[in-house]
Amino acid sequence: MKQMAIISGKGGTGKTTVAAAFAELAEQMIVADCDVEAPNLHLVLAHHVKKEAEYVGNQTARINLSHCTHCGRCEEVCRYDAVSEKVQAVEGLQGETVFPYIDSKRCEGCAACVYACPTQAIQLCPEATGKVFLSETNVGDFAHAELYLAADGSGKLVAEVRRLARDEARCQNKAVLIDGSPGIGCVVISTITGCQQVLVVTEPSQSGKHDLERVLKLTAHFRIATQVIINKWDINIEVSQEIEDACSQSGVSVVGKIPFDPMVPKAIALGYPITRYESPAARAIREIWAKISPVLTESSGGQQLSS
């Protein structure tokens, strides 16, 4: 089974716009959406959810109050400020009273609270932090996930959305398309780990290619082949020769630049992959999908492939 990723070193350089592409291009592969945090691949692949479920990736500290002696340790310890006093209604007690109360936005599970409590009142309780789907498309199994509100851990959920992926790619005898997240962080690490190959759509930007460069050396720490992907390339010739002189440096291939193409938003609002649609953009991510695919089915996986 192997895995390819798409990341991008900052958001806006065209990832997923390139990701939709590959995905129809392939016709049938197992594709996961990985930036959980803000999920985005689904606008544009026509999916129907076949399953759901609740994600439980985190711990929460809660207190029974009707063992609570009202000490305040459990307040003197926190480093989050999540507990605070609030007035509450406690079984067995008549009116309301004032008591510790336990933010779950804020607390982030350390068990301090816990340690410290002379009665054992608290304890850390399950908490959901996210739903993750496999939907079907017209172009496979779609493996998604999203992210509660104020929720952490997406790195863990990250993983569990691979982890479908993988399941489904090995029943079915698939390979893996991963549209990942922008940046350097654990969801990124979570993302690329286990890949035979990695795409970098990068810009022709000095933020561009700063944070391409950050994002290289990611790759190179975890010794995963690694090529880049100038989108929009034609709008700054300049800064795309020098990321160009830049990757050549480090020993990795820009394996093809797409120009600028109006056509791009337009097929993003219909909520259609470039690809539908012929077109300069259309035509550039076809070019190197037919160099790039041979990853998905070579047996030495993990090679770098020729530009």
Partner chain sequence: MRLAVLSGKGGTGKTTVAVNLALSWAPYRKTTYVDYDVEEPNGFIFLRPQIRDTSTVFLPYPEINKACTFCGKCSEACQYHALAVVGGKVLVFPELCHGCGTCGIVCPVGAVDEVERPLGKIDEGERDGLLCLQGVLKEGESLAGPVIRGLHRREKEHSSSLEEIIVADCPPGSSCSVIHSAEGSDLAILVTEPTLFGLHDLKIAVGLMREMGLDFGVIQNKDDQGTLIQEYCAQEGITLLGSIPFDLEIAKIYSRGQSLMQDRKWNDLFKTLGERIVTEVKQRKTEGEII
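Numbering follows the first chain given and starts at 1. Quantities reported herein were computed from a predicted structural model and do not represent experimental measurements. What changes on going to the form predicted in complex with its partner chain:
Regarding the hinge between rigid parts between the two forms, the matching entry from Leu216, Cys71, Val56, Val239 is Val56.
Having seen the form predicted on its own, could you now give me the structure of the form predicted in complex with its partner chain?
Lone chain follows.
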């Protein structure tokens, strides 16, 4: 089963526009939205939810204050500044007293305080971090998620969305197309590990170029075959050329360039992939898809690794 992820480094370069278009051109693929912190693909893929489940993807420490002797060990060992002193009312005790308090937004669930506590007053408690959905669209099944407000652990939620997509892909003998998130940290790493192919959508700006260079180092580090798309390439032709030069120097191919096209935001506003319309951007994306799609349908091997 083949998996391809679309990422960008810099945000707002057009990942979701490209992903939605590919989903429609491919017709039968499992699509996964792994930008769980700011998901947008569901806005341009008409879908209805078939299955939904809550995902318990985190654990945070909680203190049973009636067992606490106020020794201060938990605060001492916590490296995330999650434990502090706070005036609290405790069951079984008269009035309010100062006791340790664990800020669940800071707690990383590392268990240091759990093991350090001499009276076993602290336990790790599982926490639901979001919901995962499997939806039906007219171009195949679609896995997506909703991260609960201020919940920690988006990397794990991404892994859960991918697991759901992979399971479906295996059953249906299909490939997986992933719409990723900006950045290069844990969420993006969780999005691309195990993929045969990464597509980086960039834009011709100094920021886009800088962020692309960092993403290429990331995919080289994980040895995943990578190709680049320059979106809105004609906004700055010089920087586009600089990006092409930089790519060819590092042995990464630019698989296509998409022109600036006012039809793109219009299609988004209407809630459709751009490929529903005859427009310069849609034409460019179709050409790119024709070049890329064989990677997803090949029976084995895939592209050579780029480094």
